[in-house]
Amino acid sequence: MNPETEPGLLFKDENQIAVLPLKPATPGHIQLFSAQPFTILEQVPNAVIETMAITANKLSTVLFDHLNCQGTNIIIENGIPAGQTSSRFSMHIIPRRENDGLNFQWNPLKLSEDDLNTIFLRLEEFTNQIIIQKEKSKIIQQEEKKTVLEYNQENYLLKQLRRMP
């Protein structure tokens, strides 16, 4: 599926393309694609993900307000095993109503305590690294802001000196 040639093109900008798919899950189903040909979530830059999440939120609001839906599912099918059928990353915004016939329920797995602990330990280390990287990024941004402020202050003082006779 090429979102740019879909007959139900709602809008397009530099980051995203919103379409009404030819085979919707429910009336009003919107599919939001990345404008650039990223295949999976991990390839999409954070700024694009942020923009698409905000747009999905706004589209969900539109569905509530103008199609009188009672809920929405916002779904990312990330990779073929997850049900992804498009070669481009996308989000589905699916309007929901009581008794609409859709069933996104699954039966939870029953894992042993050992399996749960093993999975937890394998993931904990990597999720902590994400937090550490995020904190480092914040510190770098703060230092850059401080440097800019110091430069502006010095620049201001130099300008004042130049004005003195």
Contents of the next structure:
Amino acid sequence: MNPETEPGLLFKDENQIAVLPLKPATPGHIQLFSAQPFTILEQVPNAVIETMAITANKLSTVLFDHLNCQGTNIIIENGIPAGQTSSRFSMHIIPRRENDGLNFQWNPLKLSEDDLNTIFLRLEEFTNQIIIQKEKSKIIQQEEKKTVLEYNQENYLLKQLRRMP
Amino acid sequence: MQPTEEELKKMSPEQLLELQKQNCIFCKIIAGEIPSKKLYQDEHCVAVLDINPASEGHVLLLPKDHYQILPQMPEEVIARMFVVAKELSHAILKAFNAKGTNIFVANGAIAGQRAPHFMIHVFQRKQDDGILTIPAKPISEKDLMTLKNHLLPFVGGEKQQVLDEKKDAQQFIEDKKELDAEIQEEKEEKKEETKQVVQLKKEKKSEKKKKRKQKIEDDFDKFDKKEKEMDDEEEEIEKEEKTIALDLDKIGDLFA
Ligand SMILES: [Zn+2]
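Return one more block: the form predicted together with its partner chain, after the form predicted alone shown previously.
After this comes the whole thing, all chains and molecules, with the earlier chain placed first.
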């Protein structure tokens, strides 16, 4: 699909194309496409994501100020199971009003602490692999030191307690 | 100590924000005062596992500073957070061999925001899991153009002949809302009417029944009355006959 030829075209630059879709969720719903034909989020370069995120925020503010909405949703549907229907990557900016008939609430899964821990460990492994931290935050290092210290202190306390009759 | 309602009213927006911050669970999570499953953090944001997840692999990405909604945040933080959201999505895809993710932001309670601390949700999606769907409702070309012309001046779009349709766009939204409300009202009214008709029919039926019953009762009464009248008449006749007979006897006596 080519967002540039959409009748609801609002603006375009070298990174992005903003369009009023023909089938909006609510009147004023804006779809912000990448100007380049990327399909999924993972293909979009960080610099483009940054620009599009800032634009999505600006569009959100425009909807607040000029379409009298009381809230907005910003949603990325990444992949067909996630609801993506266009072959071009996009962000949805959806104005929300009272009784607009939309409901984006989900029912939480009931997961045990064990399940959550398994998910956490698996995700942590990949998060560490993927996210390149330009400079590891000093705060993390400090926190790590602190945790080690607390842990040792706890052990010390436990030992003390065990020694007591 | 929590301030009274009176004190709350007197507070400046800055003071209110400060109070909100002090009570904010997510600020406490970020500060490490409440335990959490922290996946990532940098100078701008912190990612934790959502313990009430929409799906297996649901991450909350929070700005380190307390902001309620996106428009309050510095662009630097917004830009960084969406890049991290992208990386988290990538991690979820790889970790769970997933085929889809949603990145979801709710700005304002009406949009489904539950906590006063801004956050970006990143979670796994599976086919037909029913977690989230953006509805698609067709809009007429005229309405689309009205909205477009209304928004163009504010988005710095290509210079076009922009008509003064600012009011029209808002009018359109109001009209649509009104129309929806009217349709709903009509539906309710019809329901109500149907109910009333049924009630009326019932009433009519019972009325007829009552009338029929009344008529039968009346007829019975009439019959009784008539019977009584006839009885009375007969009695009268009998009496008369007796009198006549008596008279005849008297006359006979005279001739005797
Ligand atoms: Zn907070």
